[in-house]
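The chain that follows stands alone, in the form predicted alone, written as structure tokens.
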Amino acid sequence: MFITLDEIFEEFEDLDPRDQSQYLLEIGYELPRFEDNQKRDEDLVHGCQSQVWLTAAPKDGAADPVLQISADSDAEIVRGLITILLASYEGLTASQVAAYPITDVFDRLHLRQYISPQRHNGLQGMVDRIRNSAIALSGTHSDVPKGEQAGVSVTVKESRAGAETDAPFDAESIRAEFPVLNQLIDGQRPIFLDSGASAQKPKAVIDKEREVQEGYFANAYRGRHAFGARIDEELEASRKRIAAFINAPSERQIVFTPGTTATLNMVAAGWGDRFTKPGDEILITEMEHHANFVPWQQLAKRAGATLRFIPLTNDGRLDMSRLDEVLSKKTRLVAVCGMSNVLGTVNPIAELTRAAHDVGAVIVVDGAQSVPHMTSDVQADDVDFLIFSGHKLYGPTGVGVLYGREDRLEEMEPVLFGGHMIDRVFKDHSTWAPPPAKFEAGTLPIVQAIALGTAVEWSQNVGIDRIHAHEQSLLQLAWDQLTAIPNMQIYGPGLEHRGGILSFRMHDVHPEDLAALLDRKAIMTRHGHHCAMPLHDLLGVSATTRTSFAAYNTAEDVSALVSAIMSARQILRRN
């Protein structure tokens, strides 16, 4: 070899993104090229933006033989990529090329973008079929998940729930980074009480949404120059912060969608269709928001499937009691929420998770409300997806995530095509690109996927399970005042298993009369079904209102809801 790893580290240490460049070109020419003949079809690499060639072939006759690895490409700044892997495999058995960590060298040349799913110029593909040959000559086994480049998996070991202290929580430090809620409306203090359908957004995710559409912004993994190679790397660097914050194996298993109501409509298409039957059954629950029973219930009618429900208690729980009477072999998908938005349950995810794997099936959660109210683990409940929303986890609009496990993603099928998940168009057929690009088609949410990662960052920095905690006492507050207005009723189960919702109605006041006399007091809830009518239907109402919790409310926002309800009952002549 020509040149040497640890000669590329050296030169690459002081270098900026334009230099990096330069240097690849300058490497690119020097590598020795193939003659015509030698660029067969056969070893051809497809690759959207470029093409690469590529042999490799025993060295000697060992049983675990040193790999010859020889390679090409029409793009000279692909053959200064192709230089640095053949430097990192220079001298090395097959067994050692299939567990070596390349991503490693990407990461400290800060070159991981051209070793992503995302960038199709012909090295992804050589990357793969280099370990696929070393696999196969060293007869090793690789538990590295596919789309991982050669590298081992990557798991991300930082602190998932955040900041751990024993200070107080400061709510009212922590509102102040909210700008919506430091301005007055009729001269009153907005009291906030509906995220449950959308957080606000701090400062940080704000100004992190300015600096990109001002700063850098371009199309995601598309463009060679300085705007495009930062938006990638904002973006990749957002989607490893996700992982962390879920504890998901591998960032590559971190999908961007639009939303949590997509994603569970692109899982019902994408994974449904393919895998369930007539005669199979899909099992839900009554409290499921639409976006977590309609999918599933409109798969059940084109599969011939039927549609099942867990039992639920008395007081809005699972009834796991009875969980054997509808789970069952036929069983092909278990969907639940992993918080209920009206009644606050907290579902227990992992027993459930054991029981559907246990006659083989596969489990959705519903995340949206769960995901940004309480630490999120899917190795410790091993899910097949969880999926949530950015604007309920203090994040921008119009962006969602995907978590599936390895094999699930695999399985499967895109549901939108075209620019970006493809890995090769023929006429007659094509092949997608392997997740999470496989299901990110045409242009991304660009701005609010880096965006999302600022405001996990944000939730991490004052720490998850400190939200939590903040969100439960002033559950306990409102549950403890709220229990003592005349005529009030609380839907739900208790303190222990709930999360920071509440939804309530007086039996003498209408959920949309109180809405309205709330607002005069600046005082935002949600009146009506939540988009649970199923739920509202078992409950034996049409409406009910509902305050929902975040880190930026307070123990006087609790107080103000009780006073204006109190005086709402008075204006309302029904008391």
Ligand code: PLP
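Quantities reported herein were computed from a predicted structural model and do not represent experimental measurements. We call the rigid core whatever largest set of C-alpha positions still superposes within 1.5 Å between the two forms. Numbering follows the first chain given and starts at 1. First, how it differs from the form predicted in complex with the named molecule.
- Once the rigid core is overlaid between the two forms, residue 79 counts among the residues whose Cα shifts by 2 Å or more.
- Shown in the overlay between the two forms, fitted on the rigid core, is a CA shift at residue 339 smaller than 2 Å.
- Superposed on the core, the two forms differ at residue 89: its CA moves 2 Å or more between the two forms.
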Second form
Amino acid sequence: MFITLDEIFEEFEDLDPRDQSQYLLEIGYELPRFEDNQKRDEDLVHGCQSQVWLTAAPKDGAADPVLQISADSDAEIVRGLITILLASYEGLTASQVAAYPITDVFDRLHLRQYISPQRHNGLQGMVDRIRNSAIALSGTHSDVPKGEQAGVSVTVKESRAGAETDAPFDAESIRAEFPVLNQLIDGQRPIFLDSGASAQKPKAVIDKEREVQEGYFANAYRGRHAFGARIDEELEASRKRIAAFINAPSERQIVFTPGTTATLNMVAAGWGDRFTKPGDEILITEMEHHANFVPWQQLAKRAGATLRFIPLTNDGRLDMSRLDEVLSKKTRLVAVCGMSNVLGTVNPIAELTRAAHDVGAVIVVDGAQSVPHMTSDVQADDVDFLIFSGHKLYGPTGVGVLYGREDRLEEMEPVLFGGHMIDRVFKDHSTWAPPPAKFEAGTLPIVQAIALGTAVEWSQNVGIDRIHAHEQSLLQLAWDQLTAIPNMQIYGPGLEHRGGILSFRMHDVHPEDLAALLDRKAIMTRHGHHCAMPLHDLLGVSATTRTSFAAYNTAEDVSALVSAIMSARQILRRN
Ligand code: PLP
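Other form of same protein, the form predicted in complex with the named molecule, not the form predicted alone:
And the full complex, kicking off with our chain again.
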């Protein structure tokens, strides 16, 4: 490298901000340029305003190899930023690069003050690419023949669901990206096992919210000024990213809403009230969260329809062999969760959709628990509506998503009226803007909706399939150890039919007592009926303890949980 990080720090300290930009350009000029044949499409970094090509390859055959990073851009100022990155990572091994606190370098150089937020996104895109490569390469190349290593650029492939790599899932370094987990509570490491209620936020999401507030906040779809234009651009980029994440045909089918509960109510009123007639049937299940239960119960009351339930098997799955008993030409709508927030049961959505469509019913999927933890594909599943919340997907509170098939959104009535959602307002009537604006009356949760795009991007960068596999491995670990505890009852099906949620109860131990004892060890679980009273009635208990896993949980968390449960049993004298 032609310059060291210390030299860059030294130069920067003596310069005022305008001269610092000039200096970035100057060091950019010095950076060696790629030949044309090195500028490969697969090495392009997404999220950059200008074009950036970046490769990271192992320099040697060590298990944890020194990383050889090369990059180039068509913008000189970006080449300056690349120079800072290369100087920072110079000589470090893959695991050192993965753990390197690069934002400290940016903070020390006050980069945020003189590069645009868009450029900052691009810089973050480069950092993410390098970090993912470093994670993929640390300790994984020792068995690759040496000759094959030269010039191998990173084996991280981008897909809709995110990064695909054979590298082990490094939950500790993922955990390190969550500031709230990087603290001690009464001297203990916090173990957060309540992500089913709300997930923690990675720094990237928190930073994005701050970036919007500090950098260019304005109302959306209104101002033609610089801030307004930027906000519109960011919101649309988020909408597009979310559409790609669930494989929606178009971002026009992604409506920003306040969350799952509000959206289910919207669909029940906007679609349900229009199409449900006396004598119709609405089919749900007893495993639903109240948010996907009560709106349909109330719709049935308003419309004179009947609420029916798909029977459950003894182990808490939908009994598909009995679907014919409850699904008929009378069924107007089927509403079901992608994954139960209590039992963890993953429901066969594609199969249910086919059956619903065969009788002319529409299907509404409550994806609050499924979307954050497994790949969702609205086209493959052919669902009519898919709904989820930002805050369970590592994103902010106050924002959620309604996906609707194009024809369903066309025929659904808006339930909130006001600014932005109209086409024309006359004294005696009004006409509506096309979706998604039709369902986005008033001011959106702008900052949150933009940061939700960042949360989705974060999940894609880690890889939603990898997150799923990691959570399943924690589930297996917890299952093996919890089932060995005497008088332990775990609710719901075996591992092949469930996602990363485990609800349980020990004979004679009240979940609230257990939760209090676990909390003394900074282990955060949830107890109660989890907004699923009909399900708890069916289980014959008033409350359970629920642990729910996320990308940042580790095997150590599971061991701590199990040993804390064992000692709680002793304290409660149930051993
Ligand atoms: N549906 C399910 C399955 C849930 O788990 C939850 C929240 O726990 C909801 C709906 C409600 O989501 P929100 O509180 O974000 O509206």
